[in-house]
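This document opens with one chain alone, in structure tokens, the form predicted alone.
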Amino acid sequence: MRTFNVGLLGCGVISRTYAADIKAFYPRLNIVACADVNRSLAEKLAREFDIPKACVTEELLKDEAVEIVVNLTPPQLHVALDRQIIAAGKHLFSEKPFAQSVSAAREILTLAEKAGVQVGCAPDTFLGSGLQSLRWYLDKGLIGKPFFVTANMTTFGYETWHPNVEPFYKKGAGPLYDMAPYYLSAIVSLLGPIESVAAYGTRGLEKRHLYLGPRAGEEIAPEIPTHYTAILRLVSGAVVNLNVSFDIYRSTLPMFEIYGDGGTLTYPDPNFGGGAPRVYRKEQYLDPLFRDTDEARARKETFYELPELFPRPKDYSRGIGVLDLARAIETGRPNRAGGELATHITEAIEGLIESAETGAFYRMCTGCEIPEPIEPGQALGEI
């Protein structure tokens, strides 16, 4: 594969993820611009990082070495930005969430068709090595036919450790912009697209304290729930549990796990890029009904962890997405984290919000294919 360059667009809080773990771990990615309407921020980023280029946005997308834009600016900026990166001819991965709509999703594939570009979107985290590990377990059957998810993304806001939270909550961000994705795109590569679901949101508090930043010490007032509960019936028949919330200050809850009718998986944190699985298998339950052994005992209470089959350079990364839009790029092979899956996370974002405003299920319209595998074997930096 040859090496592509990118531009960062948007230096806030992401971005040096995003620097740090392409330069660390991809080397096929050559980082050749970074770019923010506030240009100290670029020039920050760029001495942090040793990136050649800052500047603002109109010279990135002028600059002809730049072949992919990484667009990681605030979420109600995505599709007026990804209009103007595609026009400008470059591909475009853009951080979620795609769009706040299905009609807008449709819209910058269309223009990204008709320039001749390719599109991917984040979250990219199901192709790290932890629930691609998972998927490999899952399709060699080890917990049998998958027909229930709990998923539950319960933590408590921004508000401690970002310096500007205020975007996060309002209209097309919150927690079902924000983290629902890294969930919803989890179940999909695992177990294909989502036919019908049905939510209910609320706000836990109506105003945000703010601790960092220029602004601490006010208080401001989502624009949005804060916490949704949600029920999905994917194509296939299995059903989920979905839990998102800005809320909650800790929970018990499990993260994600998925149960069979022989066993269960369970995996840390669709967030996250690394993470090893673990499984409690039927056999583990009724062993003890035929020898009450102690050590029949013992399983019967213990998940067993399994290996990850695949490089993780570190728990939580960023830029394996970027990664795949560029083989896709160079190979013409359908794109892992490509647009037809971000237009059906989309499509199940709108529904869920429509759902808890009109407490009505909502049939999806759009699907998608389940994203290819990786193959075990591959090395850092490969896909």
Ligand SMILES: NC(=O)c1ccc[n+]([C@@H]2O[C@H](COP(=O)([O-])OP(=O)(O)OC[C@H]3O[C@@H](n4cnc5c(N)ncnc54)[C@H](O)[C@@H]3O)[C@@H](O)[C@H]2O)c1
Given for the second form:
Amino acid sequence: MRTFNVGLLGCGVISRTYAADIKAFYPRLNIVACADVNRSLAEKLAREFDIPKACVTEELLKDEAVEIVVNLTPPQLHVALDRQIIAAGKHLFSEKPFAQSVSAAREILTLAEKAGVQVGCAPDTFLGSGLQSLRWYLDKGLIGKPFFVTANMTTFGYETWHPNVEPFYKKGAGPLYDMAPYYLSAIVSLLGPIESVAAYGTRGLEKRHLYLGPRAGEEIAPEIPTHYTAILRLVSGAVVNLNVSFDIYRSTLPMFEIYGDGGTLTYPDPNFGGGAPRVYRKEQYLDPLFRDTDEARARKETFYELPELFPRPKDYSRGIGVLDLARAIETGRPNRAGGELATHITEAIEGLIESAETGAFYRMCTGCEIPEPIEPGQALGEI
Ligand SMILES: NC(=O)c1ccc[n+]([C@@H]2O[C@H](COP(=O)([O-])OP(=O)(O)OC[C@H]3O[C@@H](n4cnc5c(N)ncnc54)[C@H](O)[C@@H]3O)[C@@H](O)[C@H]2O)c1
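Let me have the form predicted together with the ligand next, following on from the form predicted alone.
Every chain and every other molecule in the complex is listed next, the one we just looked at coming first.
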């Protein structure tokens, strides 16, 4: 694969993970510039990660050396900036959410097609070693036919670690737009597209106290529900319950489990690229009926850890989706974290919000191919 020149747009919290991981693990991605609406933030990132050019948005988009722009700005700005990135003739990789509506998502894809550029979107965590290993085990039938998934993103918002949380409590963000994409893309990439959704939304807290950043000590009122409890049915017939929350201090709910007619697979956290799946097979449950020994009874109580089948350079990592986009640009093959998947996830989120507002089930209009799996046995950065 040839080397692609990448520009980072938005030099805040997550830009540091992208810069560090791309530099450390993906030598075919060469970060040639970074930009922010605030030039000094771009200069700071450039100094920290030895990026040759720091500039503002307009300069980045005019830079002929930049081939792929990675949009790492706040959620509500993605679509407006994506339009500019595409108009400048750059390939686009956007952080999630891809868009706040299917119509906006489609507009971006149409603009990109007309401009002859390609589009990728986070989350790319489903391309990491943990979820790709889970995929391999599922596809091999390790738990038989999956019929139920539980996915639980139970956190207490961002205000104890993020200096600029306000956008995350405004319309167009919140736990559904900001965190559900990790869980939804994991589900769709493992089990296929969604057929219908329903949800209730609520708020655990009416005010959020800001602990960090320039407004530390102030309180803000969220514009949106900060907790959603949802159900989904997949085209395969499998059903899902999904909880996404910024209101839960601590929970013992599993973050991600898949149940099949032959057993259960459990996974630590779809927000992370790495993580060893664990399995419980039906034989463990049934064996003590035939051989009532201490050993059989102990196995009946145990989940067994499965090896990860791909390199895991870090647990929490970003950037593999940008590599996947670069591979697609070079080979003409569709990228896995691509526009069709991002539009399907956008519709699911829009549908969940609509359902929470109307009390009715929402039937999905978009579909999506299951992204091609990564083959085990390859070196780090080969996808
Ligand atoms: N923080 C995380 O851990 C994390 C993890 C995964 C994904 N994300 C996603 O990444 C995106 C950015 O999140 P963040 O936490 O880094 O936010 P942030 O607020 O820390 O950084 C955003 C940066 O964008 C800049 N910006 C604002 N308007 C701009 C414009 N018009 N042009 C150029 N730059 C502009 C801001 O000055 C800021 O430096 C969000 O969509 C978020 O959902 C964040």
